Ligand SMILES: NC(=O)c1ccc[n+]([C@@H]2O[C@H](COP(=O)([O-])OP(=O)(O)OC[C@H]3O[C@@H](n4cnc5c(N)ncnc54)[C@H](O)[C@@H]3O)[C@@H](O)[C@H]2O)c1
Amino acid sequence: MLTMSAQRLQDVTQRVFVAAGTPPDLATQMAEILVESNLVGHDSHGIIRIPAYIEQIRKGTLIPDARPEVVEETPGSALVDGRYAFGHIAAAFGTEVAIRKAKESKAAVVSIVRCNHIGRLGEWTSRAAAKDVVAIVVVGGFGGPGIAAPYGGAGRALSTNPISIGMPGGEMPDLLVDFATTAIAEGKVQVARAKGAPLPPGCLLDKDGNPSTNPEDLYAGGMLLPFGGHKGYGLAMVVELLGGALAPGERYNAEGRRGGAVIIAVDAATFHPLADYERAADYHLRRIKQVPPARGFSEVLLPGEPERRSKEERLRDGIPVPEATWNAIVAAARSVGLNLDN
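Just the structure of that chain by itself now, the form predicted on its own.
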């Protein structure tokens, strides 16, 4: 296992994307976003994704110099054309539109179509919460076989259909919920694969429908399972319809792509002054923190606390990078004419 500083990884990421045809300002944004995922402990959505994005650029499914734009809007809604740019760039743009409209109209919904992988959804809900906006972000409805089975099924039908919710605190830190509706995110399967580690039981079926803990089985035709059985499956279907029916992906997307990302944003001061919202939020957050820990736990953590603590630790001690991940990044860099030894 290698250990590298955030600055080193940002520099590498920026250089690789520029070499692949990305304008420097967009490459810098991508570097900051991906390494932030590593910092907060979600390596599944960090630099491990670089080789896949370079391959998408090579295939023409990701246009590295494209920039998103609003194509339809009302005071409380906007349709963003991601133009097959980096999904993170489209999501950052769409999030800013949602925040602005929520501030102007109290509530807003933004849909992003022609959108590539937008990375860690908590990035976008955290940005909204930092500006006193409650946000829900979902990605789903892409159709096709997907990589996940419905509850009770033994065939691919869904994507991981993630959802994130961010709520601002006052004196207390913001609340962040961010998870796939599968028992494990596909990116975390990639991380386990890079480490040569097994998956927890109950996450995966092989191509024949048998339970498995081998990450390789997913990429040999296996399928992820929903978390929490029928409950996770129900939430996955909500995300499926939000992304696949509410978002007009079928009208805008090409090459068989469907679905997209949806951002629902509400100004925290919609129903009372912001100070009153913050006081009420802090009451509930403090009330939970004061619950005594159960046996085997040292404290009750709020959603979002593990990420904040990981960031503090990794800024101080560096970011662990599996050698397989680093070797794949070096190979991706070479494929675009960049030698990372220089």
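Switching from the form predicted on its own: structure of the form predicted in complex with the ligand?
Excluded here are partners and other molecules; the one chain stands alone.
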């Protein structure tokens, strides 16, 4: 395992994307966003993705110098054409539009079509919460076979259909809920597979619909299950319809590339002054934080706390980078004419 500073990883990421044809300002944004995922502890959505994005650029499905734009709007809504730019760049743009419109109109909804992978959804809801805007971000509606089964089903029909919700705190830190609606994210199945470790029960069915804990079964036609049985499944379906029906993907997206991201934003000061919102939010956040720990736990954490703690730690001690991840990044850099050894 290597350990690298955030600064070094941002520098490397920026240079690789510039070498692949990304304008420097967009490459800098991408570097900050990917390394932030590593800092907050979601390595599955950080620099490990660089080789896949370079491959998409090579195939022409990701256009590194494209910039998103608003193609339809009202005071409370905007349709953003991601133009198959980096999905992160489209999501950053869409989030900015949603925050601005929520401030002007109290609430706003933004749909991003022609959108590539937007990475860690919590990036976008955290940005909104930092500006005193409550935000819900989902990615779904791909409509293909996906990788997950509906509750009670034994066939692939859904993607991991993630959802993130950010709520501003006052003196207390912002609340950040951010996860896939499958019991386990696909990236974590890959990690278990690499280690030869079993998955926890309740995450996976094999291709014949039998419960399994063997990660190999997912890649032999198996399927992930929703978290929380019918409840997580219900949430996955909401994400599916937000991304697949509310969003006009069919009209805009290229063949085989349906679905997209939807951002719902509400000004925290909609019903009373911001100071009153913050006082009330802090009351609830403190109340929950003070609950004594159950057996086996040392404290109650608020959603978002694990990410904040990871960031503090990794800014101080560096970011662990598996050698295989680093070697893949070096190879991806070489493929676009950049030698990372110098």
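As the structure is a computational prediction, the values presented were derived from the model and not from experiment. Positions refer to the first chain, counted from 1. Take the two forms, find the largest set of C-alpha atoms that superpose within 1.5 Å, and that set is the rigid core.
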{"item": "Rigid core superposition, residue 219 Cα moves 2 angstroms or more between these two forms", "value": "yes"}
